[in-house]
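The form predicted on its own is given below as one chain in structure tokens.
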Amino acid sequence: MKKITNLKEFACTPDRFQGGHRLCPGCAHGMIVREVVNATDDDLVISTATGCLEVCSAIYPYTSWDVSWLHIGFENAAAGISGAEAMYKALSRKNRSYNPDKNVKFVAFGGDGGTYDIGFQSLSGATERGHDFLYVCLDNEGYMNTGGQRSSSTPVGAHTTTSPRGRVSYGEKNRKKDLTMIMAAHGCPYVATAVPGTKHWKDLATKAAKAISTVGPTFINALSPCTTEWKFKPEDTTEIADLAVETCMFPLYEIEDGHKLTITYRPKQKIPVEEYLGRQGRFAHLFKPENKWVIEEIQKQIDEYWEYLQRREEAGV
């Protein structure tokens, strides 16, 4: 496992996800991917589901990937990477791997649409089969590459093109699916949540290094603020991510062996969720008098979930 010591040393790691991609200014995808692929010195094979990351990093004949990279369909990033991993094992058994002295690790990236919804069956199947890979969900809470539709990761109250705000609607009505807990329930040896940015960069890099070095299927759910559909200024990306953590809208924790939960960051004083919601245009309508009850309901859900995490950590289950 690569030891992550300080930001200066980590920043000097040779980039395996290069600049020059077409991701939006302020998009968190590039930050997350760069931290993950630089968190190990092993050779990497990567599969990327169709989505913002794929269409912006591999416009033929250009590419930002300085690793072995596979573009796979919207729904089967996990199936693609598990096939590559199985083939590598088979070739190794026959002494036909290209370099038997090198460690090769397998990583898949998918958006929340390609993970929570369309790609969930391939992720669940690959996990059940016990392939040795890390799956990273770039969770920007909607189908941002195809017009900003809702996904099962979209939080309550958010405006999207398929859960629009209006006279009779306050936006998304369903609660966000708790995919991290679902992956833990699969018995994954390691799952975690993470955010990009300056404050929690080491948390993400350390979790990525830990997940990559763990044998078996591992999963990281990384919140990826989206300037285009969340409606905030590009320079505010890391601040929005920090607010998600400080309000406990997106708490940071890890679960080992499917049950041992550890909170990896505990806010000294939890900030009211209004501060997080008020920084994003997708929640602007919630501040109208008739929708204030929705904010109160979101705060209640956050408080209950934070209490649940703390009780689980104390109980060691």
Second form
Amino acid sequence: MKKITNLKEFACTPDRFQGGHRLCPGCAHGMIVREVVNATDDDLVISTATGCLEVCSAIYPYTSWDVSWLHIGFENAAAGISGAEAMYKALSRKNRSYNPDKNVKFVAFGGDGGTYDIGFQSLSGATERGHDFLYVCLDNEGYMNTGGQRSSSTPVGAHTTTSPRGRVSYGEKNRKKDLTMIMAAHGCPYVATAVPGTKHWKDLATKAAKAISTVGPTFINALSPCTTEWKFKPEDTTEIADLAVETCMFPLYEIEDGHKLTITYRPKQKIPVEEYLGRQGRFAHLFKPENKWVIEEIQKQIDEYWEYLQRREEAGV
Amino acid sequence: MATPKDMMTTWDKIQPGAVLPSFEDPEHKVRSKFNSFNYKVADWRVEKPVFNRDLCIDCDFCWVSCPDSCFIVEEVENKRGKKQAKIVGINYNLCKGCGVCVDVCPTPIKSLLMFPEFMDNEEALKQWPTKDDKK
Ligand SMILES: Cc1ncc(C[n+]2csc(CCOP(=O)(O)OP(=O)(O)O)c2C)c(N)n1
Ligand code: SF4
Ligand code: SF4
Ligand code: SF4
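So that was the form predicted on its own. Now I'd like the form predicted together with its partner chain, please.
Time for the whole complex; same chain goes first.
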């Protein structure tokens, strides 16, 4: 496991995810991916599900990846990476590996559409088979690459093109699916949530390093603020991510061996969720008098969930 | 059979089942001309960040949060002989002008500021705010 002590040292790492990709200015996908691939010195094989990251980092004839990289469908990033991992193991066993004395690690990236919804079957299957890989979900709470449709990760109240705000609707009505807990329930040896940005950079890098060095299927759910569809200024990306943590809208925790939960960051003072919602155009309509109750409802859900996390941590189950 | 070194040069030599070594050694970094590092996204920019070496404290916040890997880093040794990163500049071919780096820069007078795209960097450095400008 790569030891990441401080940023001054970490920043000496040569980048393995290059710029020149075509993600929107300020896109959090770029920040998260860079940190994850730089968090290990091992050779990497990566598969990326269709979505913003994949289409933006591999525009013919260019590639942004300084690691082996697999272009895979929207629905099977986990199946692809588990196939590569199984093949690598088989070749190593037959002494046909090209670099036998090197550690090779396997990582898959998918958007929330490719993870919570359409790629869930392949992720669940790969986990069940116990392949040795890390799956990172870039959770921007919608199908952003195809124009911002809702996904099962879209939070209550958010405006998307398929859960539009209007005279009769306040936006998304279903609750965000709790994928992190679902992955923990699969019995993954390591599952965690993370956010990009300077405040929690170490949290993300350490979790990535830990997940990559853990044998077996591991999962990181990383909140990825999307400037284009969440509608905020590009320079605010890291602030929005920090607010999600400070309001407990997206709490930071990890679960080991499927049950041992640890909260990795505890806000000194939980900020009211308005602060987070008010910074994003997709929630602007919630501040109309007739929709105020939705904000109260969201706050209630957050409080309950935060309470639940703390109780579980205390109980150590 | 293709050796890993051959494989780094052309994609058609990769054999099924091959795992490519990552190009981690900066001295010998073999980047194909098809690496997006060699592409320019500068035309996305309206404003550009200008870097002021005199104010920078090398906290590397900008390095970790830039989504486009723009910050050019030099590895130096600190007083205790430990390696650390020193920011030496911005790769303007890769920068899209999002402004995240300016936002996260923690120095009392920012070491990174946005200036109009057409302005000369020398000129921008001359116009840098001082302590007295605050308030
Ligand atoms: C089987 C299949 N259905 C639909 C598509 C079209 N498609 C491409 S990207 C995308 C949305 C991706 O959303 P998400 O996974 O959340 O990633 P994001 O773009 O938000 O990063 C869709 C629907 C596809 N490529 N394959
Ligand atoms: S649409 Fe959103 S997620 Fe996609 S590249 Fe743009 S900012 Fe990133
Ligand atoms: S403006 Fe954005 S892309 Fe340019 S160097 Fe700063 S963080 Fe990187
Ligand atoms: S964030 Fe500012 S002070 Fe820190 S390394 Fe970058 S330019 Fe220097």
